[in-house]
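Only one chain is included here, represented as structure tokens and corresponding to the form predicted alone.
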Amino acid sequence: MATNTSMHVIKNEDPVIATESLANDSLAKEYFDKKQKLDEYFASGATQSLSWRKRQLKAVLSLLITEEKAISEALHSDLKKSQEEAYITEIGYLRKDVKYLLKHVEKWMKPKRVGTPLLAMPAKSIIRPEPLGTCLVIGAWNYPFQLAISPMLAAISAGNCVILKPSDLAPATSALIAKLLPKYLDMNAVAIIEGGKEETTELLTLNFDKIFFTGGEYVGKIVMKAAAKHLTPVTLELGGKSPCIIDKNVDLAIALNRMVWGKLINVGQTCIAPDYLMVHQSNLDNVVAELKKVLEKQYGKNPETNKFYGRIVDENHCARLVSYLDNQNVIFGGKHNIKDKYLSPTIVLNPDNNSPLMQEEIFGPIIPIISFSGRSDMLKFITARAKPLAAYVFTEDKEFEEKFIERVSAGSVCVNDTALFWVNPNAPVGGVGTSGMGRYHGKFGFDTFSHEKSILKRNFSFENSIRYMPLNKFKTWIFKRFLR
């Protein structure tokens, strides 16, 4: 059994944002200001143009080449993560990112032609797609540079200002955020705001054309609310429990290889990442023997002194973490030391449904393993709860693994693998339900950040008086013939 810790605990959502203004004059005038700037500058028509576009994605692109090893720094400074670490889930990844944005951005941005009905012939019809206006992105400090960069670049992509909010849980990175960006953007268009809660809710004041926010479903809420003042659009990238099963008669050295990567990348600090284990009651302590065998082959007997284990962000989230132990079955790990941040890899068997651990997205290290007697208990304990970002599923039977994609609601779902359809810029990745609204990456992130206008063009040529007042049988039956 864990034991109990008396430290002060808080649940696994931030109080970021507060539910309403602070009423901070300077600061409002402040961001207000600043947000008028953006405003004027996308009002010229800057920032819609191919080449303005083409210019701030290849400065991004410099920034991570020259800057990689200032940035990795930051974010061992706020996580401990390795270089390599850093280099693979967030500069990387971002390299990736913008090199596939500026291949297509051109494309995307072209008009599109779409039929036109025989009633409004002869004419042609057009989709146009037009950046939103000044939008907000508030970052997260899970990953602080890669969930505050990408969607930026996604609202740059599609020709918008952008007003950009990093998370103060990891100040390293923040800090070197602001400082960085000046270096390499456009100014007119971007402006970089630090701070925690007072300067967040400020932001939230103000009228944006679009908001899109990484976090937990409680502040979440939040900006929902701040956004409904002003009726404006929001996408909420959230996280939730996800669930992963482990069917039988599969290969369990490499499904759970696969498991504890995907779980204890960045310390299981990661929206997707597998949050508890359903296993068949006969393949229960087959599954935890290799567990055990494949979390010290990839961390050691001693995870605190591997470089690639890194730290939880602050004392509080540890302290919550370890909490989540009390009165738990720990039958591996559980080691820790709240002052440096450190849980070890912890494997809980059979938790109570009611406690923390199985109520909270987890967002930490440790694995809970739920044993059923069948498949359809498992998902019916699935879908009776919140859907959640991500859904897994490691089985050789296709027949069940159609039944899982069909029956399991979830942002995205995984077949014998987790998070690696996060690295595929060509498919959406967003939540459902309580895990978040609106989906990015790719040619879905430009179209997150745009207006698809759509453009009926008629000339003189031809005119029909079929359609003019007053209306008679013969118009009426046209009309029928044609509305139908």
Ligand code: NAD
Given for the second form:
Amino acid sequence: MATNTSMHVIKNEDPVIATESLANDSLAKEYFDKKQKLDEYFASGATQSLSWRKRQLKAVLSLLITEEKAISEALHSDLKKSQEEAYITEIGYLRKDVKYLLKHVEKWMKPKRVGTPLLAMPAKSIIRPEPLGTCLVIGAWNYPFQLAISPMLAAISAGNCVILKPSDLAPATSALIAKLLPKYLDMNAVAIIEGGKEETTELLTLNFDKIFFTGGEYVGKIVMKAAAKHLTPVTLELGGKSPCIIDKNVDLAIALNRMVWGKLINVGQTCIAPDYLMVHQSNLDNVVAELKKVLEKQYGKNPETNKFYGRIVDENHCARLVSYLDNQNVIFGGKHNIKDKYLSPTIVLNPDNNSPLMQEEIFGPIIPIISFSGRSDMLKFITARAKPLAAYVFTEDKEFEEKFIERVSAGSVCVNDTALFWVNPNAPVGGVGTSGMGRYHGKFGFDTFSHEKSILKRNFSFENSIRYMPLNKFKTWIFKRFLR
Ligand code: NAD
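Just the form predicted alone so far, so send over the form predicted in complex with nicotinamide-adenine-dinucleotide (NAD).
Let's see the whole complex now, leading with the same chain.
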């Protein structure tokens, strides 16, 4: 744990030193003090017991049930999310999440007996997960409630203290988190710090035991650089351009309904949303025609007035998305109102690979379609790019499916659907390469916030002096028999 009791840590965490390069002395002092209180509470051992962990998890479950309306309203205010979508993708998701943790945490906490080699016998070997200490959780704005609370739950289930920094771009949700958590949680173990760049920069000067960051690659690098100063372990849940392949001979109505669902939920502002489509040349016209049909079926002729079509988070992001359409072949949609943060579902045909639309993560309702004529060229196109958070393939060809899974390195791969893997607590969620490092969900989240301490226990009943100095020919002969 990064307590403030060792000389080394005091030096690193001294707020005066920390503020040398920073503008705001009072923030530095406030954050330093908050973290110190959490460190002291952690050092008291209060967060270690199963009963404490379960009490906190149950309190969050009760928050999710009691405060459903307030959460839903905050999400509507930030992203114009419908009540139904807010429930499915944030509140309901978290209810499942916390129940899963409650069900399994006792088992995960238990020390595990492992084998011991003959050389160290007689002895018992044990692996025992221990909490890391005080962890910083930084949330993103697109699922601003889920992506702040879910990692915090994982940290608490593993027995840690947490400073939670929700995203400033979802101000209503951030304020609600800051208001609600103190009503339910043991605030000796949790602190909420609201704010954006300035506040996060200040927080990152502190010596945490773990930083769990959800956001973009750019800030991810800032986080990792700051963490390196203290050798703090980081989990970076980032994004990227997730490809989606529509192979020949698939049922287009099913495939495109599934694709549109994953792409347009939350108006495309989903880290694992399919970013661009790759469609076999022979199928291009059919795909375009079916896609237009599906878009109208799911969102109507005028998505602007459809309550299930939310808004882009702010005008800057909306203007960024609209600018992606410059000089592109827009064959569907493209209607926008930046003041209202609105951009309709939009299809762009064969965009230039060097255009911002194909160079940056879209994170919005634009669907670029790229046609390909040979599967191996298509695979080359994908593998030449940064490793994505997710990769999707719609195909009925098992051989090609296997080749795709083998060749395309991605955080997760999903065959014949999109985004659904997120809800499976039995499999990890996390990126690879520039789409992130580390993972969470279910036991993987518990492990992310734990250290697996290895313990070797012996007693005094048997003494073998063979390893003691001085070594001799006989002892060396014995060792050579064991160590080969
Ligand atoms: P972001 O990187 O802009 O911001 C993330 C957090 O960092 C916010 O809390 C923000 O306040 C803070 N921040 C912003 N600028 C900062 C700076 N200069 N210094 C320090 N802190 C700063 O990301 P975002 O816009 O909130 O989210 C969008 C990105 O997140 C997309 O790339 C998306 O793919 C990714 N994402 C990933 C996941 C995942 O689970 N892998 C989930 C959601 C979003």
